[in-house]
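Coming up is one lone chain in structure tokens, specifically the form predicted alone.
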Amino acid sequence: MAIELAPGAGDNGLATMMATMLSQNLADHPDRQPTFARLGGRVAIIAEDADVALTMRFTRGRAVVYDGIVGIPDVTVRGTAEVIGNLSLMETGRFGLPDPKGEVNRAMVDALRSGELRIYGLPAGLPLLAGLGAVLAID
């Protein structure tokens, strides 16, 4: 499993944080490595209030984290830095899917309803987003 920062991404705090979180979670939870190995595609994350964006490109067991939007994302997540940060706190349930009873998950649904969080590329990108959520979960 390889997680890399693309040239220039080291100056992007969000990109550095996501790469570190991915690496740390995979080290702490080796059981998540098969899920990581199946990820394929691009996820763009934009923290609008912090004016920062990143792209994570997953290629079967490898992730490269870029500064800004690179290529055409399969899934784009837009929201405030706080809501983006909460993505890693989402509670997982059966089959690694988000637990609808989880407190953070309910808050995320509320953020989606209010427009504070927007996700583009669904439903086609749902497997990619669910897999990323399972790998990033800190529980």
Contents of the next structure:
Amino acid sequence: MAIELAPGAGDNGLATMMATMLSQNLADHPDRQPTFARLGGRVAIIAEDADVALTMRFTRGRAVVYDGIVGIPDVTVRGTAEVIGNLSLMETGRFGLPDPKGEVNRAMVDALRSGELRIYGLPAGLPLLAGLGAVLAID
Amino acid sequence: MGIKFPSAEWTAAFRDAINANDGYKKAGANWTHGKVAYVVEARPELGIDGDTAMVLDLHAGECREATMTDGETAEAADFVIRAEYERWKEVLSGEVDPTKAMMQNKLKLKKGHLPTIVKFVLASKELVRSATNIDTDYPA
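Mind giving me the form predicted in complex with its partner chain, seeing as the form predicted alone was just shown?
Every component of the complex follows; first up is the chain already shown.
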């Protein structure tokens, strides 16, 4: 498993956080490595009020985190810094899918309804997003 | 006239403010992960001659001790967060959310397990909220 920051991404706090989260979560939970290895595609995350964005490119066991939007993302997640920060706290239920009863998950649904959180690229990008969520989840 | 930041007096007031914050007591109730250091980078023109740190001994929703020390000594803490003086001023006065500040690279986690910090994001916010209750004199 390889997780890298692209040149120039080291000054992007969100990119640094995401690369660190991926590395530390995979080290803490080796059972998530097969899920990580299956990820393929690009995910962009934009924290609008923090004026910061990143792109993660997954190629079967390797992830590169870029500053800003790079290439054409398969999934784009836009929201406030607070909502983006809570993405790792989403509760996972059966089959690795989000638990609909989870407190954070319900807040996410509210954020989706209010437009505070917007996700583009679904439903095609759902496996990529769900897989990423499973790797990043914090117990 | 408020309490000068950073100073030993402010650090003691921070401990008292944390312990008076019921929100932190609740959000940090499960924190058993050790000490957290806030390191203010040197700004000689403001009287901060060297890196200066506040080391918080946090445990189960309580701040058992808060000490002011130098940046090098603070490296022994379990979690070390560094920032320039102006960034701390923005965060500790409640002007900028700490999560947003980390995403913007204004606050940098130099040591410690990031997933643990993310898990306790609410506790981190309550720590900062505690600081806003201190009558603080920020130089310049």
